[in-house]
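Next comes just one chain, in structure tokens: the form predicted alone.
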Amino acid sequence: MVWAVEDPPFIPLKWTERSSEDMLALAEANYAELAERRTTRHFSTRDVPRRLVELAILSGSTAPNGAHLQPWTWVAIRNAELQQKIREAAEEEERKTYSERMPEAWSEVLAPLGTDAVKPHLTDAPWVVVLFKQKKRQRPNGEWGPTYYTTESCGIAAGMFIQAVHNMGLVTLTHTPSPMGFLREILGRPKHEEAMLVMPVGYPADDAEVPDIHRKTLDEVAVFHDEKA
């Protein structure tokens, strides 16, 4: 049976044009923004207020997304004991990758980050945010159907969340202890929803110190076929 609304509301979509300079301006302003950006794995324990976080949150839920059905569930911890859980499972499940699990060739290239199974920032950062992805939905007569398209779905999201943290000024780190079942246990989500990311929010601590490493170039990434080059 294939599903079809009659006359599906639409409306007019909000735009406006702006000239070839400010678009340049805006895009070059975009990007040197972006190009300070870092991960740093050292967080102050100064404060964040609820709102900077909240505003994050909604900023990535405006990401385009797999049949607009939003697949995503944002934990936001401001809690110690909570926290504490989470570092302690974390690092359990680090220790045991770092030691037993990782293959040479992921632990080749970790080496020059510094990475290790102790994990910090899970308790220095103020906020600690846990982005779920859910793998199910409930459908208007009452049962379950899947989610389409949810990993890209909610990895949009997270970039884009990431985006709106540095842009007001904070710092975040993408931190995957893996497995991480731990976390849908400890936050009590329910079973259809999986976490993908944890992600600490906060300013970086005055002595933050961050990898000596360099973005690839245009020319690196990007394949152009332009007629007009």
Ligand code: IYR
The other form holds:
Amino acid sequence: MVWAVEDPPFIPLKWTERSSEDMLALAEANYAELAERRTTRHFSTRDVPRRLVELAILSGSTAPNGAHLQPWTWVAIRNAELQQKIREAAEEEERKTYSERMPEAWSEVLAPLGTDAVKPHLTDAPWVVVLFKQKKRQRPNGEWGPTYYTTESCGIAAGMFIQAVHNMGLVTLTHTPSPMGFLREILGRPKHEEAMLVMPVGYPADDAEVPDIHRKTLDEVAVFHDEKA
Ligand code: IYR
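Could I have the structure of this protein in the form predicted in complex with this ligand, to go alongside the form predicted alone above?
Below is the entire complex, every chain and molecule, led by the chain shown above.
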């Protein structure tokens, strides 16, 4: 059976033209807001309403993605027991990573970030959101097929989630315990889902700090071939 739609339904794009002044002002304001975002490892235990986390997940899920398969599952956890379990498992892996698995080329670039195997954010933050990428999908005929550009899709979704969290006045941290197989087990996810990012969400601790590091300049990150106009 062929499921391709011969003549898929299209609807008009909703789009409103903005003045050049408005565009520039919005672009500047958006950049200024994003430039203030920092990743901190120091979370307050202060609670965050569930609706805010739902809105961050919905925002992340607006991401463009491969074949519109939306290949993500967000597991949002506000449960002390589960968070403790995840922390213990993550720290066990991280202790091995930091003491045995991490080559010097890696540890030398992590040194300025002050990371180590101790992960208090996993139990301090009121919420921990784990993003799973769905490597397969069930076809209408019941067979399993691949998803496409799965990592790219979930990476974009994570970026939009992070932006949403920042924009609502909270903080998050992209934590990547490695390997992360334990998350599928603890959270009871199916085999075709693979944990990709662990993102505690909450208020920063009163004494939260961030490393004194700086972003590359536009010239360092971009190349323009700007000869048309
Ligand atoms: N996964 C470890 C190590 C780590 C790796 C990178 I690359 C970072 O930018 C930060 C940490 C951890 O989460 O500590």
